[in-house]
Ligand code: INI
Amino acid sequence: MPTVTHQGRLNAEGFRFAIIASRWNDFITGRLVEGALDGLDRLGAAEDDVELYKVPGSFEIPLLALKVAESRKFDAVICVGTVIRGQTPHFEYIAGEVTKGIAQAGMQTGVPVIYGIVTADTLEQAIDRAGAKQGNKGFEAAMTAVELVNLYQEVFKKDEGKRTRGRGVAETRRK
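Write the structure of the given chain, one chain only, in the form predicted alone.
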């Protein structure tokens, strides 16, 4: 029996994106930001439709993600940062809370809040995930954001019957 499948397209035109990036481990996180910006650019996002916010560390990302998503100015929020395991339990606390906080921001607002945080056991692993051997997690987060905003647009258009291309998901919610 055939199944109806809904899947977002990879077209960023007409959507607005926020990128929230940690300054901690900036030599890695900066590469994640570059990857996210590259991905959005390749998929047609206008330069004026992307805003970058920088916070001190990954722990500060979830609250700003929540506030930015609540503003309804963006169709998706892309969170990028780097947490590298050390010799204390600090890594588990930070990585766990950041992950939960990012998920909660999306759940509380209905805006896609994308997890692009690199959690690594070593500096080498983090570098590999920021564009070396294992791709760029910032680029992947941008792809996820674009796919989801398109999928949400399709779902809202079907549900509301009045959705038009170029009005972001966030703008439709405000009406």
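Whichever C-alpha set is largest while still superposing within 1.5 Å between the two forms counts as the rigid core. Residue numbers count along the first chain shown, from 1. All of these numbers come straight from a predicted model, not from anything done at the bench. Compared with the form predicted together with the named molecule:
G96 shows a C-alpha shift below 2 Å between the two forms [criterion: core-superposed Cα displacement of 2 Å].
Swap state to the form predicted together with the named molecule from the form predicted alone:
The following holds one chain only.
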């Protein structure tokens, strides 16, 4: 049992977020964007602190995610897109590159870059993961982003002096 536990709270106030969304399968990805916006709004993000970037397909997401993260304008970058196996023979290539690229953007910049990509075998499965039966992956990605920005602020930034807009909100529990 650890004596100290660090975990981020779910408070988006004072943090800035970028959402990167692909237009491919827009009727599904659009719901992921709505889910992400709803999540950020519910957790207290200000409208002016959220910016949406659109790219043609999911394959284009990683490079933009990297550049947006490198700009240091945002505390976290949320990526949403939809790749469906039935629609393309190169599903594995696209899904693999997007997954790898999103991870790389985070590792290379130190900015949390969140994976909100639906990879599904069928259209029906994709719809289920965009708000129908299995939650909304965009909403979940927003929750993850908010938790992480709070965690990183608490653990790594508190000695740098508090940000004027942000708050030190991660919880440290001693047992």
